[in-house]
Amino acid sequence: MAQPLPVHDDLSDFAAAVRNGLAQPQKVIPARFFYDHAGSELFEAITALPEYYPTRTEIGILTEQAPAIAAAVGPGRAVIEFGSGSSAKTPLLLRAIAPAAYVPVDISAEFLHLAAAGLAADFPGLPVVPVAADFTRPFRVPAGIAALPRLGFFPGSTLGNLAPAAAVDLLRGFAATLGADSWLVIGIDLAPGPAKPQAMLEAAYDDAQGITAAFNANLLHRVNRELGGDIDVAGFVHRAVWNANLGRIEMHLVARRDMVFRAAGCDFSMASGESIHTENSYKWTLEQAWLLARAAGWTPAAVWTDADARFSLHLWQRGAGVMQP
């Protein structure tokens, strides 16, 4: 898990993904559909859980290193936050860098405008220009922002929800949106290490209170609500496992028994123990993160981690675009 990946507005996209994903041998519902209103609220609750180290660890790093970021990027930039959600970490950055404007971008318009109004009240005089858009696709930068130098902000390790090739594509898209002379501050959750055992990583995705399980199950509730499903949600159990071969946490919904159900206009069956794969969260080493950056046209400028090397915050500069052999 990480801050929300966008959900496309078109309900037919959701229906097509459910029909196609549940027809596969390994059933799948893509993670981008987690974040309806209920899912967004559950995610915010997850970020406050004791097991979920990424949020508090990133906040600690950002609090300590915001002055260094400000010194590198300079004042007067438009901060464009991709997938802003509740914008909880944003004030730490805005207070440090003397921005010219703040542009939160999020697909959930209701969540977006509430968070933008709160930030506008906290930063009087700062232009706050929310954009309801899918940040994984091209979107129009608001008038009045286009002429400003830009700083992208992508906290929360959302990049880990994407396979490496898709992550590079997203980072290339950020470079195109931010333009020349731009910077990017990005959070990346790190692979297991001496102070970050596998058990800690799995607990972050399977908390004792069952909030993450409810977040996962809400995906099935959403299928029932919006796509005419009759899935017995209680017939599934949440599972989060570390896949060492692929370097990722996987979240699944596992059938407790044999069942048949209808969703998105189609009939499906599942055997006991069969699962619906709902999310991947890749964890990278620092070297792998730098490789992703360079493959997407970014030049790593700085990186900071907590003392236990559980999480990393990166500052990248848009590459000059010179020809490579």
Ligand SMILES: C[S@@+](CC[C@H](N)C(=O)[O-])C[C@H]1O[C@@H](n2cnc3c(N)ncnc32)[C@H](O)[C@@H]1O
Given for the second form:
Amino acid sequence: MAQPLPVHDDLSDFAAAVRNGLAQPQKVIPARFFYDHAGSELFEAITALPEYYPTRTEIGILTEQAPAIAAAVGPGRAVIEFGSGSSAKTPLLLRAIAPAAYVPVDISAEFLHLAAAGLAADFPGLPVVPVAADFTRPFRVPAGIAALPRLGFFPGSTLGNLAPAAAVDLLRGFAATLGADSWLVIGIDLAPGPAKPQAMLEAAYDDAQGITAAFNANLLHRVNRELGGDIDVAGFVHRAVWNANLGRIEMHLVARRDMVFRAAGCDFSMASGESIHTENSYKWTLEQAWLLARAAGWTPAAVWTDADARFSLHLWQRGAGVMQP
Ligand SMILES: C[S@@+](CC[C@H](N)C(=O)[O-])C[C@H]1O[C@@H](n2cnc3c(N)ncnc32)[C@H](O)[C@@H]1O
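With the form predicted on its own done, generate the form predicted in complex with the ligand in the same format.
Everything in the complex follows now, all chains and molecules, and the chain you saw is the first one.
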């Protein structure tokens, strides 16, 4: 396996985000900071929960549709996976398409390198080149990959963590990273429907075993560990609610009582009932997903859902069918 690129150290980003976010009238810490090693492990545990339908539903669609994806994109591509996590879904794609290389990209560096090593062992002969980076910022595509035609892979509905304008910016950035003649396979969780009531959505983000609550609380543990915080994490309760107006699940950490604490070199106070907003998970209709693609310079080539229309998998092509003015 080739050597990974230098790890992007985001400690100062984290400190700045916590300082700025906790100074807002609605306190906020962006969701990308969930993913230290403990956060990545907790997310893996979430994917196995009975309430968390997205992972098993997306795996079902990908298993069925991998041959169609392979027929469209052809062999010999470098697969660049954005937010690869454990790379658990990746073999389904790699086995179907005869790739030339695999580049997992994730902000959770240690977890990324472990997952990449595991995948490399399962695919002897395939160059596997992990890149520890924030995919919302430009990053260097490893030497040796740059000349290959590319296929982006963005499963897990991670796109849903971004508000619409930022989602379009991200997809535009992916188009630039992937280059001309590229394709993108992207998983997008769907808006509530007949077989997907609001209660099912909320349960997926507030499970009976409290794993999602622990994932949410880990963000405060991370502030304490990395930014010299003295937050009483037990003083917060996890809340997940569907915001119908904005089409998103919101996760919050709600203060159980008035409190003061120190974090990232600053003092903060919170009133009982006040929350820190930690994650949005936008849910899209198929029509909205189509518009996101077009707004970002992608042309939808195919879309598949499960029988209950809970989750969708999309195949988009870079720039195809765009009429030059
Ligand atoms: C919702 S999980 C999805 C994981 C996996 N792709 C799946 O389908 O189960 C989001 C993944 O994206 C990574 N991630 C989140 N924000 C990121 C960012 N800004 N840059 C790079 N990776 C990010 C996380 O570390 C995590 O592995």
